[in-house]
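Take a look at this single chain, the form predicted on its own, given in structure tokens.
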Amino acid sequence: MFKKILIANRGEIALRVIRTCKEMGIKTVAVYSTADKDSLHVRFADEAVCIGAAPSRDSYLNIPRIIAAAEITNADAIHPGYGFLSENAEFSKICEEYKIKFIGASPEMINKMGDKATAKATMEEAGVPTVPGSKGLLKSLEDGKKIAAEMGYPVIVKATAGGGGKGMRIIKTEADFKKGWDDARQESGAAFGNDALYLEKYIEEPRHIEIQIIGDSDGRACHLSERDCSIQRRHQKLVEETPSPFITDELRDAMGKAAIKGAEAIGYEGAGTIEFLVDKHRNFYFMEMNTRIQVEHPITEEVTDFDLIKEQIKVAAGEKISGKNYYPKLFAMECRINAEDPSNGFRPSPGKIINLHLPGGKGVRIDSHVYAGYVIPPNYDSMIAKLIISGQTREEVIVRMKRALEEFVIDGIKTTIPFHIALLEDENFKAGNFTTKFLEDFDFSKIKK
């Protein structure tokens, strides 16, 4: 087992995994850029190193500073956590190369799987159900064209180095083809350097649904049930439940069954994550891998009564899974607390919390970095918490979350709160009837100021 771990990331996620660190016995290194010196992962931490200035490229994007942080505290381990360098392909390879365990997947899986063409073509060979669409890159507009028409309308283009959005484009017609494809390159190519995109059947009244896998070095996997992640705001996730509402036990049992012969296929060792979009008539079809943890895995961890951080950290450590799959035993749900104003379009909402009053009570759990005094710089994600709800019924744990949202007070900054509360009380929310478009629909004036 390791001695000690950096953690080379930031904020809630930074201190989730030294928490169980700790439990596990390891000593942790937090490494922290000026913007965030004040925050308790630097302060839980057993050794903390500043890594460099507040922007992203100078501190938790700098890859030479992490490893040096990494030797001069003889770190033998780094955990990436989530966003940042976590699915970095040369990041992974120079922690092999410095002789310092990735608590990740290795460069092969990273490459692999980060790539969404390749990764689509790799889990077609393993006969994981993909979206009907372009075998590989698109060569032109012309070629787009054609196998749109093959295929029929509507179709969506796709960057094949995107996230977060960025450069997909859905097509309804072949008029509107040109556009779609010339507005997708361009921002793929300002976003990602790269403008190289893929064609796909576009999946009408989706779902979004994840099934959460680990792997060992033995190659063997195993999955631990699904997650509904189809509350979105611009392909940002925003709620997350399990089990899905929408979900059926012999669905579940399809699903997880794809997702363990897509990792055994690849030989996946870690957490990871099979996302799929799943139609109206429950067909599903792979969408990509996560080769990390899942901001939204603490929801699995309540309703399986799993510590998926200290699995990853085992398996990394050469340790082997069980291979029992997990089920849920309880529902539990997680409301992502942003400081963004959600009356105002989400603007973001930095600055200094002046009072806080964290909710509490039976399956009420938080995951924080937060305080009263504490100043949220403007340089990152805008998550600022996670409430998470277990109960024995859906309905029990909508009521307990209207509740705990309701004793959640933060002053001195916008939250997303109020949005929160006001989709609990939406009538088709409460009756599990959404997808991936609902709040294109949504009615945001009720959202109370």
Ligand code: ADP
The other form holds:
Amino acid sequence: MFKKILIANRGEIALRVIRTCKEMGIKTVAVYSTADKDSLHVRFADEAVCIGAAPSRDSYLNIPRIIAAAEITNADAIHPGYGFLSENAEFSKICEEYKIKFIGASPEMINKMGDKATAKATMEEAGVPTVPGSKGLLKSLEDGKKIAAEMGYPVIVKATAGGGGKGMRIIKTEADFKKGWDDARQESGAAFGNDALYLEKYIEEPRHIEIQIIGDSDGRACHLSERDCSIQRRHQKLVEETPSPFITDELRDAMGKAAIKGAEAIGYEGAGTIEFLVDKHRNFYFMEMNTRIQVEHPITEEVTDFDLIKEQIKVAAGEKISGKNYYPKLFAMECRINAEDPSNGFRPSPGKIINLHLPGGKGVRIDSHVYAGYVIPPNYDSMIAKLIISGQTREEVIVRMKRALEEFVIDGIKTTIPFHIALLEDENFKAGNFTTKFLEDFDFSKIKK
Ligand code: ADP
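Complement to the form predicted on its own: the form predicted together with ligand ADP:
What follows is the whole complex; the chain from before opens it.
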């Protein structure tokens, strides 16, 4: 087992990894930017190294500085968390070269799955159903138009390097094709330095349902059931739950089997997520694979009694999985609390937290790095806490979530808490009746200020 793990991340996920390491008797090294010098991950780690200035490229994305920090502290493994370098093939390769175990996917695997068009082709070959679309990348605007005409509108053009909902456009008619194409290319070129696009049939009113998997170094994989992440704003998740109110036992089995088939076909090692779109007829299609731990992993932990970070570390150290699958024994839901103003178009609201009271009680878990007096730097993402609720039934979870949100006090900044309360009062949401389009039609004026 590893003796010391460096965590190449910040915020709640850095703390999350430190917690598991402590329970496993593994020493930890935090790295931080000057903007994060007062952060809890810096305080709670056994050692901490400042790696540069606030902009991510000078610190959390700066590979030479992170490797230097691992070398001087003698860390034998690096946990990348999510975002930043977690799906960076070059970083994974450099760790290999320096004989530091990267607790994540191999460079080959990241390359295969990071490029979304290639990932789709790989899964198709493995026999996993995928969204109908172009065979690989679009060669030109005309090529795209031709495929779209054959397939029928609406279609969606997507950046092969995409992530975080960026670089995709829905196109409803041929007359709109050029605009969608230009916008998606422009956005993906700016965000990812790669403007290559592929095209898919736009699945109308789908659910986003993903399967958590773990694979070991023998190439064996198991699944830990699904998470329903259909509550999204601008293709970004805001609420996740498990089990999905839409899924049947048969569908869970079929999707679980497909996910395992996909993971085993590429010999996937570590924790990963296979994301599917599910249409109203309960047909499911592979969308993409994430080769890292995800923000919403705690809901799976709450219903399966599993520590996913611990599993990641164990598999990285060479331990084998049992091979059995895990099914939800409870219900769980996560609300992402962001420093954003939901009554004002979700405008970022960084600043100082004056007063903080965290909810508690049965079935309440909070993963967060903030405290009273904490100043949220404007440089990083706006998520400041994850409120994770578990219970015996979905109804119990919703009641408990609302109770916990009402107990939550964060003074000094705006947060998404009022949005979540309004959502939990929505009759369709309560009935489990929603798709990824749900928030497009949501009445945001219902949100109490
Ligand atoms: P990213 O990697 O940027 O998160 P994804 O490929 O995971 O992008 O897609 C994000 C979201 O966009 C999905 O959860 C879904 O809501 C929507 N989406 C993507 N592809 C399609 C499609 N073919 N049809 C309908 N919606 C889609």
